[in-house]
Amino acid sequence: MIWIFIYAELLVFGILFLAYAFARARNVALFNESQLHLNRTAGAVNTLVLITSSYFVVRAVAAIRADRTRACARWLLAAVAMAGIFVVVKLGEYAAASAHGITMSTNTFFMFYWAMTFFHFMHVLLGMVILLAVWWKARHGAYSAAEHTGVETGASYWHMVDMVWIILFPLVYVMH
């Protein structure tokens, strides 16, 4: 069932990315100028943070497959901590944009920026909830080398969230 959900989410993000590309093709100058107002450093930091969190999730899956439940729980908690860093950085970015009067109605580029990054942000929050639920169960011995589907399911969702950001970051912040 998780794969149907992941494919549906990827379809929605894919449609957003295509709409962004078509809008950008019609107004390249506006998009290029508007991109200059984004904090690329924050976006790059968040990219590294999410890649690191995905690495931690990979380590959690490897740990549970080796029947190391405590290590699995620690890796999951580390992944959630990295997600928390993403949230703090992104909220700072949103606050700075708002302080400069940049909203969804500023122009077409910022409409896409806010829509896509906030949609992704909500997926990060959901991913944190999922990983925390998996962490809780792992911490209480609900998973083992023989039964760890829940860990893999949570990991699959988290990797989808990470993959979407890896596409979103260069698309919105970098590409001219």
Partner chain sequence: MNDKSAMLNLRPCTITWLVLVGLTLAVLAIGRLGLGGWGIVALLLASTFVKTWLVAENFMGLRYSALRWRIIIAVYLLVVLSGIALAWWVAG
Contents of the next structure:
Amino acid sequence: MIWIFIYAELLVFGILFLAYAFARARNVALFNESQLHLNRTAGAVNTLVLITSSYFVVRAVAAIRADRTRACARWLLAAVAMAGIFVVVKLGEYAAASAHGITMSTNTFFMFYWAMTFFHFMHVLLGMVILLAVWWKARHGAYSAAEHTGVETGASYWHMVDMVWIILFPLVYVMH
Amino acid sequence: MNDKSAMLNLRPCTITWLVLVGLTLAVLAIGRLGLGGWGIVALLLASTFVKTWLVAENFMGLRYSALRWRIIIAVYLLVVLSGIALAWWVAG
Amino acid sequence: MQYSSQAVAKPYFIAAIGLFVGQILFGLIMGLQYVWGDFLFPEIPFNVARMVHTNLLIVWLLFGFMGAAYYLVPEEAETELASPKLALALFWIFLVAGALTILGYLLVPYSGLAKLTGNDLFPTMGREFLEQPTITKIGIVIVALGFLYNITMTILKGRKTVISLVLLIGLWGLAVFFLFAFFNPANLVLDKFYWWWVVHLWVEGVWELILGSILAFVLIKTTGVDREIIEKWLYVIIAMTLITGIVGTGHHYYWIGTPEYWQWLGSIFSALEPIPFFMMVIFAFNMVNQRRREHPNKAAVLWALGTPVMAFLGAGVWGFMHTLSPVNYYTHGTQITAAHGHMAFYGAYVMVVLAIISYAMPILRGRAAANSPRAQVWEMWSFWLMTISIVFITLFLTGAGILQVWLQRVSENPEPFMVVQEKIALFYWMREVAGVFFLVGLVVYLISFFIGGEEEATA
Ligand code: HEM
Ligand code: HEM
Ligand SMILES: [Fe+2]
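Could you please show the structure of the form predicted in complex with its partner chain, as a counterpart to the form predicted alone just displayed?
The complete assembly is shown below, putting the previous chain first.
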């Protein structure tokens, strides 16, 4: 069931990516020029952070499969901490953009930049809430090697959030 | 323990993670150098495909689920990425 | 009936059906006025009939939702309603206030009504769907608060199920967004901007949660499928609703003076709004196919299957048709909009209310689990008559709309509005005929209630 949800979410993001790509085709120069204002390093750091966070979640699932509840909780907490770094870096980016007077109305590129990254940002926040909930339950011994659907569901959602960013980063920050 | 056996002891998911990090750094390098053009776009899309596929198969664990779920993800990635390629081609 | 306090749902359902009849009569009056301009002039001007038609629609749907909640929540929470007395008192307050308001529309000129109710002190009137005098709006809020208190307390003291929680969120959302009816900035752009927070975020947001939970309830009861499966579907459906529907509001922000990015956001997100409706179709058919029992109430199952199908057609397909901004550029505010409005409202909200009434009414009337087969046959006839009529109303309006767009907006030599209206009058006649069939269907529906029931339920 979580898969249907994940696929539906991926569909929404997929449409956004394609809309971006074809909107760019109608205005290449503007997109290429605007893209230069983005901070590629921040984008890459955030990619690394999310990938690592995803990796921690994989370790959490492996731990619970081996019935190591405490380790599972620790990995989850580490994953959330990584997500926290993502949030901080992203907010820094937003602050810098705002300081330069860049808003959704600046031009079509920045409309997409704000819309897509912010939509993704909301997913990160939601993912953090989910992971924290799973962490809380794990810490209180709600999961075991026999029954840990909750951990796997949360993990799948979080990997989806990661996957979307893996596409978004090269598409919006790098490709021209 | 020598280096070689340490290598062999890496979990598959750790290797996946290392590959993902490597590819991300490569994308960053391309970005910072401001590289562009056909070859680069193809390279970026290919690396994106590899990365997303790795996440789906090895992290999400699609490797162990029914074939149709794996096919859906593969088709999804191919459609989105080739759609992007098409848009770049239209743009010229 | 499992809990005696569920009985308060009955007057709500009866009132809903009564007002439904009134709504349709005024629809027919307007339909005739479209082709015969001074019909009933000056007694009932078109604008008054329109107001009565749409407000009755909203009010009877609200009666239906409240009745549904009073019926469903005790059963889900496995406890009696917190206060059946309050529910009955609110019923009469709401009914009397509603009746007075409608009489006000009919007997007093609108501007007079505005003056009478002190609209100049705190202006909120004069906007489509929100025409009610300010005092009526305040009354609505009071009734809503009392209702929410009652429902919330019931859920808090009893079992908490996904269905009742989703319903509760939907109902709270309904009340919260209605508060924007009191917000009436002088700036027209802002006025319209927030007006849609009521209208769009109702039908394409919180009402969909209400729709989903009522539908899920009827499906659980009639199919006996595991609650867990149904709950998972419900989660996914509401998540998709909110993800697409909230930003989807942008499809109303194309031409009202809002920033240009709404063209993109509105188009992209609202284009995905059909997804949750589509999921509801799959969900309902899956559940019925996996049913664990043959429920004797065939009519209720028919309504429960018809609802997602018609909602998907009306909201999903007809909505998608004009939701992309380059298309909406041509179709905005034409008969295409009216076509969509009719099928979507009927398919989603009218039908879901009729579905829960169909399921609950026999039980509320002390019959066995269902009406007699003969009564059900009548009810199913009314299902098909009304549903097919609304399909034809929609098709005729769509035909009228396409011609209208073509002659008046796309053509090299655009023709004036009234000239075009003359040319498409044939479609309006056909709409009126389909409307008469709808009324016939409605009468058949009413008759089905008076057809001999099963022997009284024992125990
Ligand atoms: C059950 C759900 C829905 C109901 C009851 C509904 C009802 C309505 C109504 C009554 C209007 C006319 C509002 C007015 O201007 O007075 C309207 C407008 C509109 N609806 Fe829906 N709708 C629903 C779902 C959808 C969906 C899912 C979409 C898109 C896929 C959509 C797209 C639109 C658009 C684009 C307009 C504006 C038309 C114009 O520009 O004139 N609707 N809807
Ligand atoms: C359950 C059935 C019905 C529902 C849910 C319904 C709903 C609505 C809604 C939502 C509107 C506002 C549309 C908009 O703002 O674009 C409307 C307007 C209208 N309806 Fe209905 N209606 C129903 C039945 C009928 C029938 C049977 C007729 C007559 C044949 C009718 C005739 C009209 C007319 C003439 C308007 C005014 C359109 C305009 O302003 O140009 N309706 N109705
Ligand atoms: Fe809308």
